[in-house]
Structure formats: structure tokens, C-alpha cells
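As C-alpha cells, one chain now follows by itself in the form predicted on its own.
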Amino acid sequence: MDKKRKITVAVTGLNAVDSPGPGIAVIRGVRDGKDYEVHIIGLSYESLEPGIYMEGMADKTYQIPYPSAGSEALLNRLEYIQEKEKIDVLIPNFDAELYNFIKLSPKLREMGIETFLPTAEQFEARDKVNLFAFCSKNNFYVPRDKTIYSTSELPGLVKEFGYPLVVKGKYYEASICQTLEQAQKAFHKLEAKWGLPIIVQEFITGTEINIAALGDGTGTTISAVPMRKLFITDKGKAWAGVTLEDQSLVDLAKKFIKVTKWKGGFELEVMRTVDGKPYIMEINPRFPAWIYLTVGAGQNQPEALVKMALGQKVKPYDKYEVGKVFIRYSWDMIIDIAQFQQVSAFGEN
């Protein structure tokens, strides 16, 4: 890549709230890149997403239609944005939007927009409803689970798995339930928010660990950084975490990438039991919200993804700094109501 080549990168996930999207952390990583001068386009869904208004993050923002509007509506909006901005690389950061972006990636390339995403087959294989079958097939430790469509199926799972039960939405959120009533309540809450099916998983006791990793699409691991949560919110999100020195966790990510030939970023949510077994609880098909910790530890995954999206060969990272800690914080921004009205009325800022 030419030194300080100018590129335009579009990023979703600007909702830097108590359950944050990865967008702001991804933008920070991309801006920290040394090889290019970057212009950032923020893509938002809501007019109050904090990333729209944060100074030094997105140079320009546009609202895009919700994933439920379908790929055609998204394509029409991106065609309008592309005419104005000439985007080089687009990085989606939400599970629910990935299907549309994966489907549109050939058309986006024709428009001059590169992505670096898993295939539809890779995306489906690690889905929560397919996780047990995928892990069993490939010899990963995984909790037993069941995909259900009615609360009438819960009593049978109580007998099979015992308490506590983990009740999960198909995209996000999970509740640990100690009674049938709690499980029924969690079912209805998640159904209302994310729709059916609901996944019920057996509870595994251990130490919760997350691994952020990046695959090149051929089976090679470009980066893998494990992290242990130091502070967890009531929504189960990491508010602080520290990088770990553990080759077995790096090897777990490498095995996943080798088996799937994963293309792009992802996160392994792992529960390591007392006897050291790493149970895969979830596989998130995009960068996690804490991805900037990989930058701080010496492996800039967002920068590496942009380079690969642009066709550049990227050498795998071979080390990272252990004991690097991230601590998230809240910050009150003051903006003029005119900015909010501009976004609400015109979908741009």
C-alpha cells in the first residue's frame, strides 16, 4: 500500500451505550493505522447513537435502514451514500445486519466498496441454533442446548439440564434462570425483542474468557488475543478486562479458523472449567466491542482487516502484550439540538 494513501472506511455500530456496539472501537483502531490517511463514514440506525456526535470519530454519518427492511432497501441507501463518499472499505459490526451485507458483498464490490466478511455458509455454521452441532462435529467442548419455539418445552429441559438454565435470544442477550417462572419470563422478553427461536443452554461453571481473532479466509490466523473480564455489567458486558498469557486459548482460535477458513473478525466466548476444559458458549461473527484492547496489546485487528479488504498481504502477528487492561467509561457529551434535528430529519450529519 502506498504510504499515506487516502482511503474512506464506512463503519456501523455507533451505539456507544451501556451495551455498546463495536463501531467506535473499530474506528479508533482504523484511525491508529500508520499506512493510510483515513476518512471515516459512520452508518447509524438511530438518531441518538452517541458515535454520530463524538468528535474525532466519524467525519460524516448517514442513517441506513434497519436489517428487517431487507437487502434491497440497504443497497439503495448505500448507492446514494457511495455517490457522495466513494467508500473503499465497509465494516459491519452487528450480528443482525451481517446477513444483508454478506448477501450484497458482490454488488458492493461492483460499486467499489470492499468488505472482508465470512461466507453465508460460515455465518450459518456458527449461529447459536447450530452451535452444538458445529462444535460436536469439530471436537470443540460445547454446552448442551436446545432450540425452542414455545414455553411448553421448558419443563422438559429443566429435567434434562437442571438449574440454572441459560435462556438466550437468537441474536443477543441471555438470562441465567433459577426457576421455571424466571425461564418463562426470559423467554417472552427475548421473543418480544429478537423473535423466535429461543435457545436454552445448560449452565457451565467456570472462568469466562473472550478471544478476539481475525482470519484471512484461507485458514490462516492473522491475530488472536484472549481477554478475561475484570468487571461485568448487569447485562453481562465487559466494562473492564485484561489480556491473558495462554497459548491454549490462542490455539483454540487458530483451530476454529483452520476448520472454518473464517474470513474476517470474530469473538469466541469461552467458559473454562476448573479442570481446564474450554467450553465454547458463543461465536460472534464480528469484532467485539472491546476490540480496541487488541490495538493496545500490539495487534491492531481493525487495521489488519482494512488492509486485507484492500488486497494487501498481512503477516500474522506472533505476539501481544500480556497484562494490558481496558476500562470503559461513560462521558456526557453536550451538543446543540440542531445537530440532532439534522440527523432526525435528513438522516445525515
Second form
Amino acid sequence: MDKKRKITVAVTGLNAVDSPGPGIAVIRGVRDGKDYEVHIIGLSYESLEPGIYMEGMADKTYQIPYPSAGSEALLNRLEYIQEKEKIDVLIPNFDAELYNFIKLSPKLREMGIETFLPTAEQFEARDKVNLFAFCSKNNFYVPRDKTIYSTSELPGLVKEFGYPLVVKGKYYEASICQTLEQAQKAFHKLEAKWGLPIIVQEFITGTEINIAALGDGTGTTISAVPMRKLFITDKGKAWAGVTLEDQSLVDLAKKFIKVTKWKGGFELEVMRTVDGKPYIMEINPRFPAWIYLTVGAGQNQPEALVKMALGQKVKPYDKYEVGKVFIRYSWDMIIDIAQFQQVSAFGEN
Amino acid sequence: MKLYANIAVSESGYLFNPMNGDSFSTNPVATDIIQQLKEGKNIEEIKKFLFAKYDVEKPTLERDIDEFMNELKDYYLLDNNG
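Return the structure block for the form predicted together with its partner chain; the form predicted on its own was the one displayed.
Entire complex below, previous chain first.
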């Protein structure tokens, strides 16, 4: 029997907390793959990201600079890491860090690190700020929205959209507001946390559905799995969810990939109205935290992404199991202070 | 009227709608109705079956079945084209 090729995969998003990053789910998918012997390098921002310490996940973790430090600082750090680890594939999992990784991807390739990311244009087109224009142009249902820089614009939007108003942060978080005061409060809170602009969106009533999908960069859909949240945290995150059978949702993801020639993983957040119209509420340019459900349902998206990043041809998945449920849980790990100290003081463990 | 073909029903009467992820627990009478619908029986046949099985007045049975069918419709479990 042939010996499996050894590969090293670096993954960010190890913050497996109540509003989790996708890193741990991505690692589990990659580790479940059958074709490679995988060595995992975790890339973290904080010393207390649980994924650093979880057994059987990252073999070694390095801290990397926050996205706000810029791409040069990130590159310097990755050069240091690459000298030691010889990373083959790097999978970034945060919206806020993606721009830097996309920008650096040619340099990373020169260093021997492959990524499988959308282009800067694809990344920008689906940004919250451009979502309405992008969806309108490509005939997707989308709620009306407006990008604003001051609370003085809110009263006009109340007249235009009515209540409730959805007030959204540039990268993350949203508040559903029933009064002008609530909207103003949400504006200031989101501005302080994520900066300007703030996006104000029309509220659409319906069933919230999420689709995790993977495009090969030429317009072909490698995988698309729709999920409905069964239990939602106060931060709006899925704590449990179930795979759905609905070809129209899979077709929606396929249409998105065809139109954009999307390269990499992404998540469509959809609100399906009573009359069946799928409104695109948001497009996240990376795998969602629930991506391991796609593995459980028979479509291992993280594994497929790694293969494509390594230049392998991947056959599109054509079926998945409906009615597969994921349930997240919390777990207290016990570690020694020395482990924490190692990460905290030296930025690696 | 028929249940959507892809509605999953367990023997204990647990319903899962794979199109929207809704799931329901049903009581024994509702389980009977659903099983009959699954077998392709029409309303009249279902009424006859329940009337024979349960000790119930005909008007009460008719009203309850109508209400239940409306509930199934409200929860998007009935295929109107079926």
C-alpha cells in the first residue's frame, strides 16, 4: 500500500467560544480526510483561544498579529513560522483577516504556502456594504439597505424601511431595533466595536437558513449543504442545526458560484419568506463555524478545499444526508499554567 | 390531499420536514391520521378508519379531523398538488 503524503495545514479561528471561529471544525474536517497524513499548525490571536489547548486538534500553535497590524507584520510572522514548519496549505477563517491573506497569497505561494481564496474583487463584491448592488445586479433577492456614517441618517431610513430596522456592524453583529433610540444605541455600540460604516437593512420575515458551500474558482460548485438553525444563542449563533433537503437552496449556492466564479468556502445566510423567496441576508467569505456538519452529512468541504489548494482535481459532491443534526457543547479543559505561560510569553507552544 | 413525500414519520409519530427542518411530536390519534395519509388514503377513508377504531361521535370526529388537516396545512406538511 502506498504511504500517505504528509502535509502541513495551518488554520486560524481557534476561538471555540460561544460565538466560535470555524478553525476547530475545519481542522476536524481536514483530519477526517483519507488521502493525507496531516500535521496541523494553529494560528491564534489570543493566548486563551481554546483550540490552542484542545487535544488532537492543532499539533503546534503560533500567535499571529491582529489584522489591524497590516499585511507586512503578518508576512514577517508567517516567514518565521514557515522556516520552522513548512506549511503546505493555509486556511484563514475570519472575515477581518481575509483581506490581508488575499493580498499576501502570491507571496505565500512563493514561500511554498498554498491558499484557496477568493480574489480581492470577489471578496469586495459580496461585502455587506456592496451586497445590495451585487445581488440586484445578479438577480438575487436581497433586502434593501443603506450604508451610513452618522446617526442623523437613521430617521430617514425609518421612514423608508419601517420598523424593525436591522443595524449591522461592518464585520460582525447585528441588532434588530424597534425604535429610533434603539437604532441609535446599536449604531454607537457597533461603531465602537467594528468601526464605520454601519449598515442599516430592511427587516425580512421568514425562516433563517444557512448554506455552506465551496466553489472551485471556475464557476463549478464542489459542495453545497443547507442547514436550519434549531437552537440559537443570544448572539444569533447556531448551537444546533439540521441539514435540509431543498434543491432550490442548493441551486441558489450554485448560481452564486457560477456568477462569481467563487474560489474557496463561503456561507450564504438566507431568509426564506412564506412565499418561498430566498432573500440573501449576508455572504460570509469563509467556512462557517458549523462546517463540520457538512462532513457529518457526507460532504467534507475542508478536505476538498485542501485538495484543491494542492492542485488536485476534486469531483463535485452530488448528495448529502438530510436530517443530520449538529449540537454544540461547552467543555471545561484543565491545563497547567505553564502551558498558558508558554503561549502567552513566547507566542507559540 | 397528501403529505409531502419526503416527510419522515417514525413509528412513534415523530415528524420531520426535511424542507424546513421543522419537527413535531404527535399523539396516537394524529399518528394514525398521518400513517393513513402516508398510505395514500383519502379523508373519507381516514374518517371511516378512525370511527371504527375510536369511541367518538361522528360530528366531533369530523370537526377534529378538519382542524388537524388545517394544522398540517399551516405547517407546510400537506402537498396541495398531491
